[in-house]
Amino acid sequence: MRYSNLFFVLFLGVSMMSLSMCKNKQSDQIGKSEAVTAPDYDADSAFYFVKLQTDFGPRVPNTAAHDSCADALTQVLLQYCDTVINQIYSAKAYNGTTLHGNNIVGVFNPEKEKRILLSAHWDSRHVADHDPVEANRKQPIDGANDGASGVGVLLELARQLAMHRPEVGVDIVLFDLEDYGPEEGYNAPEGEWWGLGSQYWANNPHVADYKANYGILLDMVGDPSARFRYEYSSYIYANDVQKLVWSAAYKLGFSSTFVTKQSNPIIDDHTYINTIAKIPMIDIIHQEDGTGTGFPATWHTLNDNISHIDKNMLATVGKTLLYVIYNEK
């Protein structure tokens, strides 16, 4: 993912008094209704999905360990779905490879017309191109945080899903060729080069017609200090569901992680889905200030690895996401 284009730049300036006059309102309705309670979320299970992935390295697209990462997730949610798809794809990187791409597919309930979308993206990055150690920087980068901590949580959320059935339709989208964007100093030509797999997908999804209510996309959930704020262009688009999340974090007593203050817009895989597809979809994202690059210090470097992932956070997200999906009806 990288940070969004011009038209987000301005329509921030536009935009701001909007959000400041809402902030209060939203902070003051956080927290106040009943609700039903969700099943447990296993942190020790959603972090050996995590460490599911990066056990085959790096998962960049048309490699070996790519394809035997993309065939075990897809074993896994054939354990617990009523319905898996594979939809197989190429696209056009930006410098000119073909790459052969995966979106991974898991359906619940699929006679439900209420839905509700998932994803994460499950590639990591060909290059680490923002290692502090120049020499590593055209290394590909395990991607634990960066791809496989949403993966994660997404699956320990499948399985407490096939044990618990919810009232609505959920699926789980797993997204591929997120991340084989231009690296850093790169003349990329013109052109939408990050989220390849969400574009396909938001122009033929799995079902004709395709409708979710809303969708939550996860991407760098498991750092230690991961502090989620309000991506801007999700709140553009989908405020609403901003707020029905961030409620159910502050009922859960998460306040501390996900915290009512507004950050920067970023081209992600929810800019597809909302863009092309029109279902509101919102960006749960780990934002760092003062790293100079927005992201935490691990983001594109050899040091985003399973050392670095805590598996309470999670479960942080985790129960947050279970604990909506209870309350729909």
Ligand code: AHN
Given for the second form:
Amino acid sequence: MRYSNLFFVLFLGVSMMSLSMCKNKQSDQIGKSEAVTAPDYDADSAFYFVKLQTDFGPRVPNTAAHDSCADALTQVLLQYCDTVINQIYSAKAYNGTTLHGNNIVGVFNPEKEKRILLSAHWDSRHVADHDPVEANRKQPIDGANDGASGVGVLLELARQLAMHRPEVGVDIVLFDLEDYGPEEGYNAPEGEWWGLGSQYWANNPHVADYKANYGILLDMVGDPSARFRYEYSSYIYANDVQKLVWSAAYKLGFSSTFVTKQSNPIIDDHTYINTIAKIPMIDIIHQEDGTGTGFPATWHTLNDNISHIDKNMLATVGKTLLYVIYNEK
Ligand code: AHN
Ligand code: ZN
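Hand over the structure of the form predicted together with the named molecule; the form predicted on its own is what we had up.
Complete assembly follows, chain above in first position.
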């Protein structure tokens, strides 16, 4: 399964490359100067990269599926990036379990001073503690939206960056151990139990003295009805980045998805990038009123599976990021 997936990725890479070369040739022949500010972003390919992850089943830390998925993600990034680093570490969970983490980092243009940090978490939650069916609440989840969607968007973005090199440096950091926080009702000891992987990276970046101009975190970007608001802690730490990204979305016609309305602050991986690494980072996260959790109805349930992923929403977010990246000089 994994090898056939890999061949599909390779095939997709080669076929898309030749497609885009044909396109350039054709526009030369017509002789018109197209105002192309960003290359194409392929919705089907982004969806493929989400399914590549969920096909392993839940990617819960300390399981074989988790480790196999790490290998697959590393292989994909190795095809597209200049350098790939696996940052291996351990962290203590709220319940005393020692978790084995792997932050996967793909680097474009390592020599460039000006850099953009792009992130999502690739682990999936160990318990469906918000499932409507009580009997399901100890089951692990696929995390198609919560985890895999953001990673899928970034993998397709990496494929595009390999075909059309950006002028700035780009670091894709796929955080592990984001979603192993205490389950609903658990009396956890005092501590920062979410975002263990980003806390580790913020204290131990993949290169010494790492700097980026700004960062963008993706979390739950695959629901067909996703809406992204000005999440309040991003607003406090990185409102300029929000404005930059939201105005890119507006230019592309995505103003009904990226809305300029403030919403509640979230503790997520960007929290530690802002507070520990001191890199201004926003969270593009789907928040929703009326579900009782502040998040979409599938959040931390068994319903967070591939059947609720919309490839066009993945492309909306991916195109917005590409626009931002290609407009940096
Ligand atoms: C808290 O619930 C404290 N943070 C949510 C972060 C998260 C979990 N994002 C996805 N899953
Ligand atoms: Zn989660």
